[in-house]
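First, one chain by itself in structure tokens, the form predicted alone.
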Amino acid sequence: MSKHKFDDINLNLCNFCGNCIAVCPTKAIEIGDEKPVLTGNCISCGLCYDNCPGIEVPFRKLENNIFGKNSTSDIGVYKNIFISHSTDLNIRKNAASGGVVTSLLTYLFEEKNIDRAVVVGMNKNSPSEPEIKIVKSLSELSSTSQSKYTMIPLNSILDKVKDAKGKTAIVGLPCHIHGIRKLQDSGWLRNDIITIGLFCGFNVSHKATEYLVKKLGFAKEDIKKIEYRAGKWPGGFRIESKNGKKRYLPKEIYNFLMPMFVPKRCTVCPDLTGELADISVGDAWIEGYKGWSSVITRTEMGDKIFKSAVKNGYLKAEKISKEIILNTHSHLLRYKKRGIIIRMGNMKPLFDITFKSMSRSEWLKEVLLFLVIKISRSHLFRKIILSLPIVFIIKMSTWSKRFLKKGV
């Protein structure tokens, strides 16, 4: 173990995953503005800086500990992949694809195969504010569905569950699972947590939230409930004040503000799909299947798990060949898996990956995202498309995805 101290870590590198407030043996770290900030006495331990996935995330250990061998695909290691949707209308009505997350731990639950899930809701007393949760029932669970676009420490809860009696479920992206498996890896977590990864571009800053609420004329106290995929898949940001007064924006408005409030830290994670997961869930995006979510099943466990949720009646589901994922998440696998080279530059987290070649048309259009991004994370562009009236940056958000449709 290092002798690190907590302002050794770069916390450019940080994706406020909340690793390191976990593990800080004095409780020295505590929660910031989206990063964690040393508000005790550090005695240079080491361990915020050793189970720190901003510095590095050794993916060639850490699958052989997982699943006995590495990754040859862009996807990662898997058993089965499928597409796949709740059998409970109310679920699935309420989720933002298919309800398939809902519905897994609903099972695990009413089995008795889990005591709890952390998983992420919005807090009642500050309902514009996400909120992390240890749930121990089902009547908790209904509250936490749904896409949260916005960062948040998850794995800073880990210390409450570390040491519980009984089995543990957690919901989490793809960096969140990073950090659970490096603390596996050192000895600090136990191994018998069920992980279930959400497929994942990039995550937002919640100033996007924070702006939309503002723009749409909410004030924050007035605000009785924020929704990120609220309406039919694939749904869209819905606010409701506590005097009635509602706005929908389509789910392009926030693809449109993504490069504006990406965290630049989300710009070099090579893992789209959770690869280091349990099961891995994401939107198909496959035509005839709208509303679904594909599935990936990547452990022994994993795979027993989501199996026994079909056969009793939980979930439905259809299997389906890598290929498939392959050209519905094509873009952003090559975003994740080839594009990631020139977005480093001197920013260089070690993943111990070895990262695919572009062919020409791929790299251009690499090198166009990137210098998009560059653009829209400067103050002064920020500054000029968010003083612009709503009703503009919704056209903007519509151009953009037809643009992207085109592939241009």
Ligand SMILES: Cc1cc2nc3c(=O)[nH]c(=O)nc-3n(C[C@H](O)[C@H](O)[C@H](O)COP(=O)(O)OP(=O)(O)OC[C@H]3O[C@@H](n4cnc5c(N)ncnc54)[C@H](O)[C@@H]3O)c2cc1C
Second form
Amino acid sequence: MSKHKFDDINLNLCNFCGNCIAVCPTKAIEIGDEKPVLTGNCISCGLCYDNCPGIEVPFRKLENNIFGKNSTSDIGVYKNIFISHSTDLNIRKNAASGGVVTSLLTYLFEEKNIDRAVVVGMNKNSPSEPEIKIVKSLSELSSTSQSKYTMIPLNSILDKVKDAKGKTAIVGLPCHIHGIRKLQDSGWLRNDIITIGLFCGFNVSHKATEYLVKKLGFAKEDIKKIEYRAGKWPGGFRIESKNGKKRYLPKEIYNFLMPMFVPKRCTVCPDLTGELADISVGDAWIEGYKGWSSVITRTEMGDKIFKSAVKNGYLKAEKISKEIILNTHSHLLRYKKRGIIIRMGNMKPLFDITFKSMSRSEWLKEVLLFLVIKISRSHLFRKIILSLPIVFIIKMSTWSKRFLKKGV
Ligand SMILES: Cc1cc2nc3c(=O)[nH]c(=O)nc-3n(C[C@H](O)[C@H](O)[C@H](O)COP(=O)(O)OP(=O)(O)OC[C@H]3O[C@@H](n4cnc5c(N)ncnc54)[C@H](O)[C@@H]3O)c2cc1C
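Having looked at the form predicted alone, could you now put up the form predicted together with the ligand?
Then the entire complex follows, led off by the chain already shown.
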């Protein structure tokens, strides 16, 4: 093990997964403002540095550990690909897409295949803040459905489940799963955890939520509920105050806010589909299948769990080909697997993968996106745009949806 200390970590590469907080033996690292902070005594044990997926994700090594082989495709190693949705109407209604994640966890709990699940809900006392939860029963699960478009240091809680008896399932974004696989590779975390990965094109800082709350005229202390994927699929941002005031913005608001609020490390993540998870789940942008989820089963265990949940009536599923996923997620796959080269600049996490080459038109589109992100992140641009009335922001988000639909 290295003798690195916390200060050796380049925090520009931090993806706020929470690994360093969990592994620190002296509990000297705490959650700061979307970054870990050293508040105690660093003993230079090297655990935080060695387990940091911000600095390095050795994809080939980790793939070999998990699958016994390396991927040859943009969606990683897989066994089967499905589109699916929950058979429970309530779960489906409250979910981000098809309610597959919540139904899978329901199945695992009811069949006594897991004793706990690490998931994300919203904080009861401060409903505009996300909360990492270790859920031990079905009744606690329903409040954790839906995507939260905000940075969450999920893995910071892993020291609480590390030595717990019985089985654990964890739902996380690709960056969280990278962290978990690194912890397993180093021997810090056990290997029998069930990992459910979410597809992720990009995440945004919690400042995006704070901006919307303020812009829509709500005070933080008056908020009763915030949902990021409320209503009919694909849903949108819904906020409700304690005295019954409600506002709703369609999901595309996030396409518009993304370039201004995307954390820099997210722009150099090459993983859209949660390639190191046992099972990956995303939206299904397939004509005729609105409100379904895309599902990729990757390990023997993941494939077995998903098929059993279908067989036992928790999920409805249809098998689809790899090409359908490649087509329906093509612009984000191009962004992750090809355009990343343009965005990396001098920010170079270590990935040990070969990035794909691009055609001239792909280059142009990715350079354009790079410029949009670069300009949008500048202080002056944000200041001007974000000071505009919300009606303009809504108009511009509708326009950005059309722009993206044209394939940029
Ligand atoms: C930031 C973000 C970006 C995404 N980007 C894409 C994308 O580009 N393309 C795409 O197809 N899909 C994307 N997804 C995934 C998609 O939004 C759904 O989460 C996925 O389809 C599963 O839906 P479901 O109905 O099966 O899940 P549900 O049954 O609604 O369950 C959702 C689960 O996700 C967990 N969760 C929610 N937010 C977070 C978070 N921030 N961090 C960790 N865990 C969380 C919850 O704990 C819950 O268990 C993204 C999700 C997030 C959170």
